[in-house]
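Only one chain is given next, in structure tokens, and it is the form predicted on its own.
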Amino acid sequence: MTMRSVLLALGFVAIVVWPFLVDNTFYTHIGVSVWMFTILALSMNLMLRMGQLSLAHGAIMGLGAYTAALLMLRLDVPFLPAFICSGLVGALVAAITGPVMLRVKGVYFVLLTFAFGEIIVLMFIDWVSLFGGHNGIFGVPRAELFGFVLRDRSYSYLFALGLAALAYLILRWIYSTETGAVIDALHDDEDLARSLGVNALGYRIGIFIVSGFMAGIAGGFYASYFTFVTPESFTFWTAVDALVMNILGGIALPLGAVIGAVMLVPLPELLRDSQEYQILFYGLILIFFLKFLPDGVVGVIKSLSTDSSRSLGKRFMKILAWRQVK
């Protein structure tokens, strides 16, 4: 074994057991949330590596939210059949909606994906019978898996490194397939990708449904962990926050979003004596990034290694690899 395993083997024991040694529930809380929107932020890094910026996922990841505590509150769901309704939901509406909005690319997706969110907001807020209007809906009941409610915030912590860990190893298996490999070429060259006989609109719309699933999970989590949910949580900025996250981390690798989440969600927490400023220093950290690390933090770890693997040529030769082996 060599001593960078023998590190990440040490570093990922470190990350599973911290609670339990340091035993501080604000921290806890903190690294709770921010394996839940690390599970957005990778959701938000399947859109941008086919070259799209979807601004409803923080809609999305709503409609999962409502939908669990819905189906718990009204419905006397359990946990587990409510939690995987809630990603089923956000599939759906991405299956509904993907094959009218992905038809255009660039600022006209971003404007469309912008206004369905919000209307998706103004829903909860109107629909005030359902979704409870401003005030929301309290009391959901809290995770529950094979009858151990998780009410200590430390076993919640494991359950959020597990579907952060879920999710994350899920995307790193679809890059490293052909379906990876064509939503990179659909990024770099659609036109050249099209000649090659790929179904871009049919891959465009496969990875919104995945996306839309993992975003309605981070949701299904949101609505137990902290029992309640209101429109205010799942506005534009939630998508914007995923934005940024993937900004900071890098969007050339899953990791990126992960580095993201944990730069990034601490900050509210962090600069609660401060608030007035916190958007001041979000906008000085992300012009830092946009000026000095355009490519985010792991586009420095992939300077220093000579992997080219995302090249244009590379990618359109997996392709063509793959469709000679079929």
Given for the second form:
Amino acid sequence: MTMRSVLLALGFVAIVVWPFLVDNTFYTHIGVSVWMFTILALSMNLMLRMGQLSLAHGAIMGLGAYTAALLMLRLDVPFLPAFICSGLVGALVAAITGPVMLRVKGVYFVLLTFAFGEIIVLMFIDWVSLFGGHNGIFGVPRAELFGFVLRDRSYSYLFALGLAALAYLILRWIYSTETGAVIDALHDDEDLARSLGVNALGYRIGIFIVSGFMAGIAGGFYASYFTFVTPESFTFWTAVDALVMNILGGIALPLGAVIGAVMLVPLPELLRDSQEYQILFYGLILIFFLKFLPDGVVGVIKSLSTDSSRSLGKRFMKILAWRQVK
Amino acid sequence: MSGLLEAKGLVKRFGGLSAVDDVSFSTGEREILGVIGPNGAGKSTLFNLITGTIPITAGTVHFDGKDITGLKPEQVANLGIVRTFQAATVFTEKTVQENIRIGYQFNQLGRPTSLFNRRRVKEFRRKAESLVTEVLDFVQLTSYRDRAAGELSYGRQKVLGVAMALAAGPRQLLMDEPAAGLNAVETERMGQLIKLIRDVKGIDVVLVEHDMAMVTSVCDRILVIDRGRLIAEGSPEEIQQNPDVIEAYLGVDLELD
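Having seen the form predicted on its own, I'd like the form predicted together with the partner chain now, please.
Starting with the chain above, the whole complex follows.
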């Protein structure tokens, strides 16, 4: 056993048990939010890795949330099938819209997904009889797994952590297989990839479907955890949050999405008393990262672990050079 | 003997401009066919039409007797027509061997649905290792196996680009300016590699090129294109003596090295 694996094991145990030791519902709630948004950030990571920034992911998460809420409330579907359906709806939306939206790239795709997401949110607001308008849907039953209702927040925490861990492992697995090579190739040089025989659109759709499923699952969890669903939670700002998490953490590894969620999600909760500074703080952090750490926290870890002195030195020189130019 | 690729009456118009104007040609079996012409003559456009990168205005392309007009680039590649690019196009962050493996993978598992075919994926993984070794050896990049492609010299990156195309298992290779950006020694080596591809691998080659010395030393037959039109066709010797070609492309005071 190396020092590293001991530390990793200890860290893992700490992440699992702290809510039971601290026993503070507010902190536990932040923990639940962190892992829930980790799922969304990971689903966004899939899109970013193949070079397609989607602003519809907040809305897709919303579709998942409303799906779970409506199935459980209106049709008395038990939690687990409703929860899985929330993912399936996310996947279905991706499968239907993907063949159209994924034909365009860059800023056009961003705008298209933005418009699509806003249409979904408007649908939540204006189709009052089904989605309940601005008031949304209240009284969604809590998650119930094999007859055990997750009433206690600590158990919701474990559930969210388990889902996030699963999503993380799935992403790690995808990136390590042949699909990962295609995803990188689509990002780096699509013409080259296609000239060698890759069905680029097909792969993009496939990845969008997996990503949509994960966003839908995040929504399904949301519905049962908060027990209410409102349209404001799923605007394009939610997608922007997921994007910023990836930028802060670093897009290169799925771990970046996790780190980004851990950094970003607690902010609004912890800064609740000074809301006027919250956006400012958020903006400053973002500027700092984009300017000095464009590869996010993961980029820093990477440069520390591989020939540290050279790349760190280089980075430092870069910062100095930038100062001098100023 | 006739080859695999046959283009008939190819036309590509961009607005009022005819980039390619009624070009017909066919390849010969085990032939290296050169396409030359001044800048902007429509040589690269011709490749883009054959591989489906841009839509054809008129005309047809047949490959191995099959009409491939209007197919997408990946479909054309899956049928066995693989192209290389003018610039060194490799995945710079991957290692040399990963790049070659990618070339093989993208041909074998080009459709996302093929990933669900476990037998096919297993077969790919089983064969990939030996294929990579073989291709590396063939293009003489074995000693760079684990280097990041981006660290290679420009010339070696271009060779790697050819290696990736070979790994994709082509029956017809289309090479867009294989010597562009290479020095004299690298150009010479590239010429030898192209001949080896034909002689050893038995792959037909069409290449678009500016470097006259290379074209005349490597190609069996040459097409000359000027302003989108095919103005001459023949052996390297015939082309060098054709007055139309000399005027259109080579300049009257021709100096061949």
